[in-house]
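The chain below stands alone and is given in structure tokens; this is the form predicted alone.
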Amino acid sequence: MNGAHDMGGMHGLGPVVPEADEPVFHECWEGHVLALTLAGFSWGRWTVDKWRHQHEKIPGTDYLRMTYYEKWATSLVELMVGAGLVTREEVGPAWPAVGTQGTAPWISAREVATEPGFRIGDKVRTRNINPTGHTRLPRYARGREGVVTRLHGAHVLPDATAHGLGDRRQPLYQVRFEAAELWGPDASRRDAVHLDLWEDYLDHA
């Protein structure tokens, strides 16, 4: 979906200063999320591409004001109401809703069986969709001729497991862009962005 998530190539947002000797968490309180956000996936009741998305649904002045964690705790929370493993009233009012629910876990390789429809070498350009759901497909990105690099094999459709459609095995390819192709002649010929991207987001040049 299009909202304040993907900001890949926007301007205007400030320059990105690393932390030096950033420390792993900067309050207690991060890490119990970190903790409970994974032990929340042994329940299968959403997916990891559910839990994005749910990032996803978080509205655009929350999410920027937001800190990484504070975005995790939202997600965990309305994700957990959703499935009724909580209510409302017993989390209290600390957080916005948002809300949804889910199946399983970590997206993994599979097996699939249908053959590749790329191979490395090929010439692709990305297909130019406007979701309202997931996807993995970075609107900097969309309707962009790339080449495919390499061949991960089969992976579970982010787009459809997010909303609890099953998991659409298809294979997963690396895709080099250059960065002339994504941001115009004035980027450097130097540069390029290497993107994994799912079947359904190409096709042939």
The other form holds:
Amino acid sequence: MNGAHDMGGMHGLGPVVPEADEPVFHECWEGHVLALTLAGFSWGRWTVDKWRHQHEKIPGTDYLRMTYYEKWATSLVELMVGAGLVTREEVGPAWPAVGTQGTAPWISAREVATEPGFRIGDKVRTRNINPTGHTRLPRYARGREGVVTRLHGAHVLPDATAHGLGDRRQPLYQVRFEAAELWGPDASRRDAVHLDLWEDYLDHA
Amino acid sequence: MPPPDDHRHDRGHSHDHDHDHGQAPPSDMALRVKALESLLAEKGLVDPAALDAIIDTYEHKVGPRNGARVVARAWTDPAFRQRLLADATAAIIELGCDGGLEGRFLVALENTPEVHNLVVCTLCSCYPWAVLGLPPVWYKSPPYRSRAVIDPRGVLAEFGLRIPDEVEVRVWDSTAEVRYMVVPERPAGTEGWTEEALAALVTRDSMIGVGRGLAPEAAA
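Could you please show the structure of the form predicted together with its partner chain, as a counterpart to the form predicted alone just displayed?
Entire complex below, previous chain first.
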């Protein structure tokens, strides 16, 4: 979905502020949220893709305001309520319902084999898709031409698993995009951005 | 569950990084998370002792020291370097790094005089936990996620790294389950150093690509 999480290439989000001697957790509760989240995965009720999509469904203004582990905690509650592990009444007003429920994935109708349809060196063009559901094809890399630089084998398609549509394994490719292809003629002619992209995202260029 | 007034974690943290924290009242989030954890424990969904073990692992056992050992081995053992660049997932297991979560598909990227690599996750916060532990706040922050792909040289300059025009900057946006780590260039003046001494020069930032290996005098 074209949410606030898909922020590659945005301006105006401020400077990068590194912290010297940063602790692993700034507050005790952050470690507990991490541990609860990892415990949650062990219940086998949701995939990592569904979990990531849950973050994306937090409204953009809240997404940008919340701290990292606040988003994790919020998503965990939403997933638990959705899976029937806890009720809204049990978690109480401290954890109000957050975000939209209904989003729709985009999955191509074409047959995709687990054997790679592209080879290293092939020119590919990413599809221009704008699903309201989960995807790992960021906005800044849609409709762009790149070159396959590595084959990663077959991986489950997050666009499907995030929506409970099963483990659709597809070839995953590392694709190199020249910076000027993504950002225009003012970008460095020497630089490049690589993304890992599923077969469903790609066409021959 | 510890009793509600048990602040042992907060006290432990306060020694490390925040001397006022131990006196501060628990934050809203601290109370909300504590209530949530109590509810899940009551339902038998989580075991508080197991949660504490997870926290301990991520606070004390995984971290960039694992990645530093991998880099130092690559600097001193050409055959290992080859294996690391060909199949990092298998190579780190040789050094006892558990691929496990966030490290099942690892790719190592070598910096050279011609190429500088930089790792980001624009869509969330993917990071090679197996070799670097949990990511720092800036790595997960909107400023870094938004700018690393469109202005990598500007971001690097803010970290104090000026990349000459003739050097190619390659950004790696972690959009799948593949995780990337950078193998920085070996600092000059470290000929004959042991692997252990070299590992002390390998910073977390150098393995993300926003820093370099430390100069030898920094190890003193």
